[in-house]
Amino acid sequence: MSSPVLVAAANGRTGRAVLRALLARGMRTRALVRRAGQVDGLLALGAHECVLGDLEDPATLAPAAAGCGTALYIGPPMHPGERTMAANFLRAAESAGCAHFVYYSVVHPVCREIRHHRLKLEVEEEVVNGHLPYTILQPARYMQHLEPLLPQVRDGVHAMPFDVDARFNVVDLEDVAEVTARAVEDPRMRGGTFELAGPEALSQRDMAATLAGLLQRPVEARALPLQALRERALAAGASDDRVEQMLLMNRHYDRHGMLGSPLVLETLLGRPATCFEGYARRVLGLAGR
């Protein structure tokens, strides 16, 4: 089997899309983990090592690095230290000898008022900067907001903190790992910047009608009050700094949306992008049907 791949904020919920789509390939992973407790669920997933490391500690990021043929960087949501991690373990894995990097960053990081956009924007200019070959993924925003949602969508509200009227080309998660994987086996991807957007321009209305049409009842499509996000993500734990940063990017969303073209997506893939529907029938459990 070839060189590990290391895959960083391998716990996370991209993290362990990624790991499972490496697998499928027949790659050989490493996870990268800041807490002992997430080794075992890692181990059960499929990954062949686990290491301990912190982004924002370089000394602890040179071994994990050690002897892996790629470096895939998926950084923690709406870090404030987005730049300092990445380039810290863009620096691993340059001192380690990795043949490639590969860095997660996000749909439009021109959309500067967006900070965690604007910082994954500095990160790609440091990452075509260095010293590796390097493939830049740019996912859009997930199909997969919807799972939290699922109980009060089977109650008839699906709610989201911006207009209802705001247009998205959601992705499937597992259509980006699927990319993602492919990235890492593929030469010809190296030196590329690719935007992974779905294939449907959707606003929260769109997705609400396609929701009652699969749940046969009605679900009305409801803007969730800022105040109300605030509230809900202070008590759940989130820090002050990541509740400012989501109402941020909401109001954002609120006056423009998120757009993007399917076409690279679908051309990496081979097979058209998974659209709303179907994905919702999957999580719904009514995809045989």
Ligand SMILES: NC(=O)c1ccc[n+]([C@@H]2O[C@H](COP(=O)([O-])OP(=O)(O)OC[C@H]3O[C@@H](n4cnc5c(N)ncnc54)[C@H](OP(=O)(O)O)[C@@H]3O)[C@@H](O)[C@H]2O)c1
Contents of the next structure:
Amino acid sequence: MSSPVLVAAANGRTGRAVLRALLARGMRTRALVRRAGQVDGLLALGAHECVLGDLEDPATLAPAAAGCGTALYIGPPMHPGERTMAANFLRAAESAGCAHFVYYSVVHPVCREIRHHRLKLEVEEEVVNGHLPYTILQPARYMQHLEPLLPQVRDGVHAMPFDVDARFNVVDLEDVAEVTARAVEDPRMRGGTFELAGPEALSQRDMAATLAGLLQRPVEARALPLQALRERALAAGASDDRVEQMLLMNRHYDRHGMLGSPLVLETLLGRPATCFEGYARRVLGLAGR
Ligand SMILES: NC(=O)c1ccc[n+]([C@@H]2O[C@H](COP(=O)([O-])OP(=O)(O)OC[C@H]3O[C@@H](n4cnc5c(N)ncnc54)[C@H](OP(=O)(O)O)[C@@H]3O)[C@@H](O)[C@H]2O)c1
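Can you give me the structure for the form predicted in complex with the named molecule, which would complement the form predicted on its own we have just seen?
Let's see the whole complex now, leading with the same chain.
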């Protein structure tokens, strides 16, 4: 088996999906986590190695990157330290002699009004100007944002904190993870930036209608007031900065949505991307019916 792929933020939602996709393709993986209590869970998932490291502490990243072929950067969402953390990881990968750096960005980082888009744009520039062969991935908003809402949806309400008619090319994280694994394997993806958006431009109203059809009951699309989002996030322990960034992003979504083209994703998958109905059937346990 070849040298391991180092996966940052491996215990997160994206990190775990990417690890599963790498493992499904028979790749050797090294999961980077910052808490010892996360190691057993990742080894149980199938990671070959698990190392402790903090993206904010460069000294912990050099040993983590040693001997790895690809270093795959996934950062915590909406974090004010995105630039520093990604630079720390990039420098560690360069010093360790890694052959390839993958940066997990976001669709349309040019939407600089949203801080984490602007920070990712700045990191993209640093990656392109860096010393390693690179691949930049730009995923759209995940379909998986539905999952925490499922209990309410089953009660007949689909509420998200933006206009019910704002449209998004939501993407299935499983598709994105599959393409991320391809980015590690396929040398033709080096030196490229790839937008990864889902196949349909959907509003909350559209998604609620699909869910209503599948559940065979009315599901109403509602715009959750931002004040309610703020209170809910603070009660869940989110920092003031995280809450402010969530509000900023959702105000932008309210006005503009976030569209994208599925063409790159479908070309890289070599098949149609997962549609919202297909994804919803899967998470509702209706697949194949
Ligand atoms: N959600 C979307 O729709 C979407 C779309 C496109 C791109 N993205 C991007 O995908 C990335 C991952 O998002 P996600 O939703 O998968 O995140 P997530 O589930 O919140 O996971 C983030 C992970 O980062 C870890 N982490 C935080 N600070 C760290 C540090 N200093 N050192 C090492 N690890 C640290 C966390 O570890 P602990 O468990 O220890 O806290 C957690 O496991 C983000 O950059 C986001 O912008 C997301």
